[in-house]
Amino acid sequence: MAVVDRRQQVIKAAAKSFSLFGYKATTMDQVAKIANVGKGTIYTFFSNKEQLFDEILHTVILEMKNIAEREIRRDKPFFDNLQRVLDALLEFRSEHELFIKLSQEKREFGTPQAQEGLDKLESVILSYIEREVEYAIGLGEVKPCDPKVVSVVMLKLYIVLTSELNKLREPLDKEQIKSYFRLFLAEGLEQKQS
């Protein structure tokens, strides 16, 4: 077997361990065997957990910036492209098993790498927001503001009107949800056309 598909194994195997485990009762151990590999070969690639950890979660963002470049449309408004976006975002991240258990650790426990993992991930669409908005003013679709300000209002703007509001209330549906955003920052944030 090549050393490049080892090194995948283990990573395959380390995802795995997280998404079942989570971070803080994953061990090397348990890597190892998922991997079908010896603990040694493991640390032939990363020197500690965290590392791994670091892996798994740069291998995610990729995917998430991916998962971004493919839903912007530069034919489309600044507000259909956001919603889009945030769409597509919040769904990989309901249904990536990574996400649901660092969420379910930090809870129940406050482990600080599960903290920090999610930081990391919600920092990659923060930013991701931030440009899209700096493009926006760019074009005169937006006001001029700061970007910086503006996509951590969004984000949690969205974040309640996708899944906190539902602890409240009936489920918002797709259509409610682009209404209320809109209500809140487009018509507050769009840059009116003469």
The other form holds:
2 protein chains.
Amino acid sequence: MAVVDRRQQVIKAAAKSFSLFGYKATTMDQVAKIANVGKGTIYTFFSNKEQLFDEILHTVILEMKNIAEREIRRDKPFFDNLQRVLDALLEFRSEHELFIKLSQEKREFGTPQAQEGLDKLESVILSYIEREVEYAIGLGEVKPCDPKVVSVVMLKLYIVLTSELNKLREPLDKEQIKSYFRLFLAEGLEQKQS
Amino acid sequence: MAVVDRRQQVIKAAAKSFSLFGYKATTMDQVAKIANVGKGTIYTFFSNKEQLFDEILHTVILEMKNIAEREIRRDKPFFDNLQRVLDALLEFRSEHELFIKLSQEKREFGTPQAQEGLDKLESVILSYIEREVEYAIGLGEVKPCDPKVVSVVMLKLYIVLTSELNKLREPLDKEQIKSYFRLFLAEGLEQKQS
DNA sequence: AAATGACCATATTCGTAAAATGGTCAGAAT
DNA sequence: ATTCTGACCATTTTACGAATATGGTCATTT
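In place of the form predicted on its own, the structure of the form predicted in complex with the DNA is requested.
To see the whole picture, the full complex is given below, headed by that same chain.
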């Protein structure tokens, strides 16, 4: 390839920089430098910094969708699938540098773009869960309920069990998380007896 | 009363000021002024600003404990009591100016003392739920489980249903909150059938 | 003995000058 | 002709010292 694909260079450089330094600390000069490209060139592909950021987010979103699709086994029960997909997604999220950097930036500086980016990624997860819940209700595996409410609660519960709880007690192991997840969402706490 | 109770004056003034202006924007000069007291006088009762703040928090905590005790009916089922107490506490929390001001201050400035104050108040709610869960497990009303985990999840769930969800859809009404709360925690989502 | 407010060291805010950044565009490179 | 570029511009962000405000003390007053 005599003539390099400048668009790809820019995207790759931007992905690197946003992951490494976050939104605010990524400058267009820097992206140009990393991409070995004049700054003006970036603006022939993306109209501004936010749109470039969007492109990178979009890549991540596609990755996430693939991960989710890959984990689904249509022959298995809903709660099994849910568990496996959330597991894979949160694993991905906790290892992906872009997530880490954006979360840190949100905490530390409250950069609106970092916040929005995280929201976009979260909403992908949410709408994914929502669709699966609808499907499961259709199959009669899950009681009739508002899928939006349920999906938000599910994700929140998962985050509480996997991370927030760790500030208050030693972390739950994978098996415990699994069983509490089932206990709360599937079976219920109430002791049916006497 | 010829000689006024300066300690009470200080406490009252501090409560007013912290509620009205938050932690950071409350100055010792101001408290002294409101209390009609010399600044030095405050330091004869409280060794510093943080300890004065603690005193005010403590008052609120006592109020909260009273509210909780008042809502408990030992003859009613656990989930009824839980529902009523959380309702009353979150109602109290959402109307108490000190809460509102501290939450705002935390969001806006990240004042560590505001954060710590809110954490203290939350931990009171948590340990209250924890105790009740333990009691309910003892009675066999609730399946055996770690009360710490369960209490955190319960509070979180309640907050999601009552406030966080409102960013994504129109708010649930009281009846809906009640029924989702039961659905998730008590009965479980799983359709037991065929 | 209790209360006070002027006082002190430190922290915060403010104004401004300097530096950095997002975005443009006339011209260079191909 | 088309693509690419980096000097350039307007605006934003930072750096920093001066001025102000604040938490806390203590010699003096009540």
